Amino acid sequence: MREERVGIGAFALDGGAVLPAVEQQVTIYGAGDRVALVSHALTGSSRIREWWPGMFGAERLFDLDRWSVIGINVLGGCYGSTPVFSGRVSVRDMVRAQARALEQLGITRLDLVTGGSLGGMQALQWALDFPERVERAAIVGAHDHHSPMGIALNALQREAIAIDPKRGLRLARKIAMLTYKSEELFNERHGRRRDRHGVDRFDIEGYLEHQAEIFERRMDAHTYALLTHAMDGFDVRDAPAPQGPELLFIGISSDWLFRPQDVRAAAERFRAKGARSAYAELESEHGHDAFLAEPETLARIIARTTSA
């Protein structure tokens, strides 16, 4: 792995404000003829490895001795890359950003683009921005815009950060851990029983404080702020279709937040238009996070249907 802070220079973000310095964190894994971007989603790194390590290795997805695998830090991320504190950012403003950084690096082409929810938008706008430098964008637990309700959910735990940043932070990922998540899974998982470690309250409540905890110690609150507003203003339903890379659009049976009749209904529109777009689904109990949580299935699925 190689790690580096890549300038682009004066950036102009979309909504009109021009950031004057920029510089995008990037990861580099392996050294294969072949090149992949990982996006990564709401709340993740430019290091792939660490949230999506089920991806990487010999009988894997990612076989480094043939892939080279970049992750990139979206801008206004925390991780590295610059923060944005004047204006909001869309997903071309971060698509545009890494494109020049790629640029920046000699790399022109990519055989595949992925990424889950957030990520997944980036890979879309990849193929539709970027369609000469793109092979195959596998786009996974996302669609071609962001729902009302998903709108709605994310507007409330704005509103919480907006009261308080610490404590509304800690509730704005208690409200995402219900959307990552399933019915079914909390049923087996938690039920009705009482907290595992003793305390007086439902095993449920113990997880998402769990849960808030970790998120606090690793996560800014404007950041967080910032990039759910990036994915409300997602849509990209009137977009021609991209003349060249293959779109797989990949819904999750269980996810309620991006809905897999939505993500197909996305893959349908794509085709309609003549672009060369298809549709798989993982079935999973886990929900949303299922992207996460079963990346070796997943792996199976883009290998086999995209030929990666």
Given for the second form:
Number of protein chains: 2
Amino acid sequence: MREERVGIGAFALDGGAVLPAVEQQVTIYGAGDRVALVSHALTGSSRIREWWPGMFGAERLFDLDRWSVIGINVLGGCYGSTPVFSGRVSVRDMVRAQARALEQLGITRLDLVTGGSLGGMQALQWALDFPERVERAAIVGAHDHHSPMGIALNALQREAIAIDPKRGLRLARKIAMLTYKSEELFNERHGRRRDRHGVDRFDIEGYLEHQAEIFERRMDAHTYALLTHAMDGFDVRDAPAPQGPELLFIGISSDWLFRPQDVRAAAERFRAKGARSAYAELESEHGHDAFLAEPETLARIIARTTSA
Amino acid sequence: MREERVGIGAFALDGGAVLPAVEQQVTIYGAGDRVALVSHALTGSSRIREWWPGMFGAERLFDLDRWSVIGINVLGGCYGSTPVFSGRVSVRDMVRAQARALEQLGITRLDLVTGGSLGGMQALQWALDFPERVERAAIVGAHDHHSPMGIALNALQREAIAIDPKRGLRLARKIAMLTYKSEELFNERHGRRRDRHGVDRFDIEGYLEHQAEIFERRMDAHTYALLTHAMDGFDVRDAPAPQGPELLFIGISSDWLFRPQDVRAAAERFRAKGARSAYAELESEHGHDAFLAEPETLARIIARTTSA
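If the structure you just shared is the form predicted alone, then what does the corresponding form predicted together with another copy of the chain look like?
Time for the whole complex; same chain goes first.
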């Protein structure tokens, strides 16, 4: 693994603001011939192997003898890239900044771009904006626009942070955790059991409290607001079909934030426009988080549907 | 319509606290021979006709020439009943207090007890605790326990209120509104449209803001916490089958807070135990709120499945 902070100079955001000197935090694993870019989700980082370890290994998707796997902390992220304090960042901005960072590193061809959730939005945007550089985009637990339910959930999380940056960030994480999991998983794991540590609350409440505690130590409220706005703004339903890249949309059966039927519909919309576009479904009770919780199954789906 | 504040004396809560002198706010519509008790949900009141007008009328469920329809503000509610500031209130407490108020009024037989959501929980509890007084219980958008997802959503709403009683109550209402509606309804009504008044936000955000504004004028934060705790505590899965009352569980097809499959499962559990228990489904895109939004269809379902 090597890490670099790659300067991409001044950067004009879609929204109009110009950032004077932007650096992108880049992590590269392996030195294989095949090159993958893995875009991270709302709270991830360039250190893919820390949050997606199950994708790495000789029998997994990323055999590092064969692959070079690149992670980049998104524009506006709080894990090494230059913070953004003026204007809003779009998914297009993120992808354009990443493209410039990769150019600096001499990388102009990607065998695979993938990611889940906000990472999936970026993977799709990569295929749309840089079709000549992308062989294949695997878009997991995301589709071609953010839904009004998704927008509302993000807005309420930002509202919690606006009420109280610290306690509100904890509450935002708890709200988000409900959207990342499924009812079935909660029924199985927590049910109506009382707190396992004897506190006067239900077990599910203790679980959320624990998640909030971990979270507030690793996330920045400003970044959280910036990146959720980026998600809300995402809508590429009217984009023309990219010529060249193969699109693979992967829905998660129990995902209620990015519902599988909506992921399938996006795959069909792009196919109808003439893109190479396929749909596959990850059967899981883990909800939206299945892309993190079931990496082996997901890796098999991505590997299996390689038509290249 | 007549309204009465009915004293039921000292009242010992399930939790142990004793309330010295409790009054229940009661509203009675019509003077027919058939008697219905309508239990209200989290934010309702004894004035059923204000929040469930579609159930009333000659061609509807409650023809006031034939029916007397009674509403009672729940114990701990903020619409006329004595406020509760010590201890927590359970659904059993609510029902027991209502039974005592009805005794004061000379009413010991109910042809129908019905309600949606928390009101549905009360309707079921009535059939379990006072089977000799209840002919039929129509339990709408509720079942025999509150799920961990439901518990978590209530806990996060209380947490918002704990952070800031005023702004937090608004946020709580917005969270709740998401659980009361469906993704389909939001897609249809709001989609990704920008705010209709030109504010820099999405239409769905403006809708939620409007709902929060109406809400903070009519709801009390303490009551909100008290009644959501009562919902969380509800679990009658182990209750023996009531002898006598007919149970009608009505699930809503697009309800994700009280999912139709869970409502159906509750109906089946009671049938398996030997109760007269039926299940019917209200087909609607309105989500949990369909019990308020589609009263005509709901009234037909309740009337149709009268086996008595």
